[in-house]
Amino acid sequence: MAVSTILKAVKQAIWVGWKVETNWADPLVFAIYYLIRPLAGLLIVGFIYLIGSGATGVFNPNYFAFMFIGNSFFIYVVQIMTTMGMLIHDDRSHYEVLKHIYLAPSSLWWYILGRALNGVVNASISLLLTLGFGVAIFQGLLHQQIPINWFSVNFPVLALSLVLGMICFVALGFLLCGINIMTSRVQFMLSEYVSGILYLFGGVVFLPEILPSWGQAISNALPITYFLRTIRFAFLNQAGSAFQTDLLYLAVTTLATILVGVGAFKIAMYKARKDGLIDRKEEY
């Protein structure tokens, strides 16, 4: 397939994803929603920490920044898992266009990739708004500086971490698409389950070291753990080990996720063609 055809398919898929995401509201309402949704989640976690700190009389600004960064960048996981977790169901059963996309000259792979990239773009917008408003809100409430200096961010490490992380999360999304094309009733909960597991074991709001030994073993196998470590190093110069090691582990676990996600999707597509699942209607 020509590169121009691939790029056109990805571009159109991004546009379709954007229209699907925004067709329920006018632009102003949608913009407010995309600010309020992630910011509300961040504020809930932040206020829980502040209430706990007030009860104990101990406030650690470094740990607050640790939690703030982890919860903010977890937006990528939530957005990509939600987008790709519902994609097959929406296009096959709701809009009934999956069979037409499958038969189109461009590959279904590139269409799914474009939809995933739309999730990345939406998450990036939410992240920038959340970081900006979140820091301002909490610094106003705490009357002290949160140790996040925008001018001292290690942008090369941040950029490399984001690229590896996005590749990993999209590959995990392909795994969800493969599972959903084989089933009919798990899409509503699958993305929540996966996001919940990553949130619990990935060191989003607490150090994985406080988990039991079996929990730490799971955490050490998840790419989200190393993704957040390198992101925190870029912002706060905080890392459980040398950031070069974390970047290496992030690359290795990302490669493993690609192999599992792409392999599972290939197997699922083969069985879907064989069993006639691509145009299956789901009746409830």
The other form holds:
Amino acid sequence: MAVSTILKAVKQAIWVGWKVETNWADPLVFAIYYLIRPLAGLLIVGFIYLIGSGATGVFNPNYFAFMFIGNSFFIYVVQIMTTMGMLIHDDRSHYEVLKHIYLAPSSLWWYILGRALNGVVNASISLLLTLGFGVAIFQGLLHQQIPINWFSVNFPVLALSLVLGMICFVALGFLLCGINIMTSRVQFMLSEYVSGILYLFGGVVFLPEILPSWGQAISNALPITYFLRTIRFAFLNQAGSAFQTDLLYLAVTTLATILVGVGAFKIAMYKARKDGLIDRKEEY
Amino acid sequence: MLENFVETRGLVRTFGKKNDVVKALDGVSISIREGEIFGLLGPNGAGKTTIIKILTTLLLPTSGEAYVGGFSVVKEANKVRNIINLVSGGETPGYGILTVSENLWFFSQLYGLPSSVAKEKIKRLTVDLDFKKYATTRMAKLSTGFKQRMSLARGLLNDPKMLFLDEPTLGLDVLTAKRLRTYVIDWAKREKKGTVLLTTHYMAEADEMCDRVAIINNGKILACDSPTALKENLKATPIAKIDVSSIQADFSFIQKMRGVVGCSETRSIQTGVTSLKVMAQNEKVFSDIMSKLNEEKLKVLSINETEPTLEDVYIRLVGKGFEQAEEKANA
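Since the structure above is the form predicted on its own, I would like to see how the form predicted in complex with its partner chain looks, so please show that one next.
Okay, now the whole complex, with that chain kicking things off.
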């Protein structure tokens, strides 16, 4: 297949993804939603901590920063899982275009990748807005010091973590696409369940060390744990942190996720073709 | 040049598991020549769409072989997808949130068309199919007829060597259906090598469009020839259309009468009339039928001898019309 065809398919998928996700509202309303959704998640967690620390009289700025970074970057998981968890159902049953995309020479793989990249772009915009407004609210309005030196962020580590993390989450998204093509009516809960598991065990707002041993074992197997550790290292520059080891684990778990996600999607597509599920119609 | 652009050998497709297996295709072997408009004619549930799904690589066969353009639909699916396109009737042709032009542009890019070629083609197709004025309208707001025009335009964007049309005029008004049929015939003739596989349960459509027609029932090909040749075989068989003033009566006794080759019935709730199409071994049989209808106190409004149609070919082969075959399949 020509590279130009692949690039065109990816570009169009990003564009269609944007249209699909933004078509329900006026641009202004959508922009507000775009900001409020991730910011609300951050503010809830932030205020719970502030209220709790106010009641106990102990405020740990390092922990606040830990939570702030974890919650902000978790938007990538939410956005990619939501986008990729819904697209098979939407395109197959709602828009009824999946079979035509599947039959196009550019292949469904590149289209899905494009839709996933749209999720990454959306999440990145949300992240920047959340970080900006989060700092403005907590530091500017509430005078809570977040020990992040914005001028000494370790950009090489940040960039490497983001690249590995995005590859990993997109691979996980392919797993969701595979499950969705084989099933029906689980698309809504599937992405939420996966996001929920990652939120619980991935060390987003608390250290995985406080989990029971079996919970820690799960946490150690999840790439998001290492993703957030390396991201935090890049922002907080924690001395003595074994970020090289975390990066290595992130790379290994990402590779494992690619094998599982892509393998599962490939098997699911074969089964879908065998069982006639690619153009299955559901009540919508 | 390939002699047969499409070829299937002993194609079998079953659905379901163990004790609940339905055989959708039962050893289908067809050959479609390059540049031919080939029709698959049969009632709903006969297996037409299953054949299309297998040939377009949407579905794997249970057994048998199928080739499109010389490529195996099982082993060389990507090569098949490069040379085909599919247009289905009665479905959403694209993203409802995008305009007609945006949808066509989206698909043109998935097909890998260069931008300038894509723009030119979209412009030409929207003009040729007479929906240019809706180019900037959201697809969701189009009527069924214009959605189907857009669907056909999408199907022709990549200049497919093989175009699959699955009930393309389903639910369309007479004029729109006629326009689409004419366009496809023109396209196939103009392109010279544009091969078309059409599935339909409209007899007139198959008669008008197809160079050859295969009649399919219960997953089996019953006959395959040009519409003229298929009808020619019935020249010696008398056919009569009998209108009876009742839509409640049970006419199954006609099928069982001696000398009756086949009988179809179409009940019209609006007029309260049932039209029977009866095929007989000789004309005397019609007198027996009239007597029997009188005995049953059924009022005969008219009886006319008719020329054979493709439906009659189907009745001759199956013994009943499409409607009865579909009723039986649904039951």
